[in-house]
Amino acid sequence: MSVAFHGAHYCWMNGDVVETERAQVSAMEPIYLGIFEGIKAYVGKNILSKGKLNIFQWKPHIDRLWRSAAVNGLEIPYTKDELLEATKKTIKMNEFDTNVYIQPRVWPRAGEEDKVHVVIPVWKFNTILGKGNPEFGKIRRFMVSSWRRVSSDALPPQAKSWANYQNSSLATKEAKRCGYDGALFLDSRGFVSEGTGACLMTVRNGKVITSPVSASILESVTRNTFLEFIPEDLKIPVEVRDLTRVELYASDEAFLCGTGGEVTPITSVDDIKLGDEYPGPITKKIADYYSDLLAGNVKKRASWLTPV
């Protein structure tokens, strides 16, 4: 049996399921020029899918992978359906029966820039969602980073490229040095952008506010999902507009949303406490509904789930 990495004995690489420890490439590979995608599969909780894994929002995620490839001048030599079948096969080979993180990766081959490596590692993860989950309500002190979010005239922040995450790494390290749990970016204009690995949503006077794509944010699948279900299903008004730093400080609630962090409440920004209740009531309402969506408990949104 191969050595398991993050609980995964197998991954998919360039057309085949292989042992994870044998999925090796040369140290000369330009991995830093690559792109990737972050996708999750959750265990179903309803009668029809109880105990079965469902990939959440596969199509928009894989569509974004193709857009990222186009922006970065990469051509993926497989179809989207082929990568879906590869993902399902890899999950089954690992015999996973709990929540699974899926991260397709694409980068140009060394010395063959017109060809790419395509790898799909998968691993198990623990969600912070679910009523009574102590991880959800942890105190999280954030700061506004001195580093600005990379501008779209320098790098493509709307694409999910490895190079963009050096920007995030610098801000994360700064936050840790300063004793904070995380960092938020301003864009090159001085408006609020996003977090280091997720989009930001704030709440003021019962309304959810989030920055536009033009504020150098990633074209987030999770954010787009929230922008659809929050006003339609929860009847909570939403505004997409530029947000000033002052407005951020004056927010009643704030949370990050993304595949990795799901719904991550923020307690304070630059030691300014947000609102009187933490996590805030609207943040909790959104998180509970999102948890139901992921578990397959919302019939009208069943199309967002792809069975493994």
Ligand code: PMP
The other form holds:
Amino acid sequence: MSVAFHGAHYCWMNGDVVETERAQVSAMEPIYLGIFEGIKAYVGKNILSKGKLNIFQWKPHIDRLWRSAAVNGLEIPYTKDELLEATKKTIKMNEFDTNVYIQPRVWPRAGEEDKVHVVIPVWKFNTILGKGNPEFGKIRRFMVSSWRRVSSDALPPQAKSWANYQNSSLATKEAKRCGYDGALFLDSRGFVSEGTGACLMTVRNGKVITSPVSASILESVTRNTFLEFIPEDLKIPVEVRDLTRVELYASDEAFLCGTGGEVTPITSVDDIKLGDEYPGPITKKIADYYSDLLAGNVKKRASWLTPV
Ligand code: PMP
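What does the same protein look like in the form predicted together with the named molecule, given that the last one was the form predicted alone?
Following is the full complex, with the preceding chain placed first.
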């Protein structure tokens, strides 16, 4: 049996499930030209497929992988259904019975740049959601980074390419150096953009506010999901508009949303404490509902889940 990375003995590579340890490529690969996706599958808790894994929002994630490939001139030589079957097979081969992170990766082959490698690693992760989870309410001090979020006139922020994460890495390292837990980006115009690996939502006077796609954000699947269920299912008003740095400071609550970060509450920005209660009541309400959705407890949203 191979060495396991977070319990991942197997991954899918260019058409086959292989032992992770044997999923090898040349050191000359131009991996920096690659694109990828980050998707999660959660264990069903209740109504829908109890105990089974369900992939959350497969379709918008895989559609974004195709868009990221197209804008970067890469052609994926499989169908979306083939990659879904590949993902299911890899999860099953690993015999995962807990929540799983899925990260399809596509990059040009060394010396044959018109062809690509397609690899699907899957591994276990721990959720910060769920009643009584101590991770959720941890103190998180954020700073506004001195680095601006990559802008559309230099790199496409809406594509999920590794290159964009150099930008995120600079901001995260700066935040850690300055003693903060994380960084938030402004866009090139000086309006609030997003986090280094998640979108930002703020709450003020009972209303959720989030930056538009034109503020150089990644077009987040989680953000789009939230924009649908927050007003429709929770009856909380949402505004998509440019947000200034001072408005961010004046928020009653703020949280990051993304596949990886799920709902990550933010305690303060630039040492300015947000609101009176942490995590805030609306943040908690949204996180609890999202947790229910992921666990398959919301019947009307069953189409967002794809059983493994
Ligand atoms: N912004 C950035 C920069 C990200 O890396 C991510 C994570 N993919 C997100 C936003 C959230 O996107 P999603 O909800 O699709 O995971």
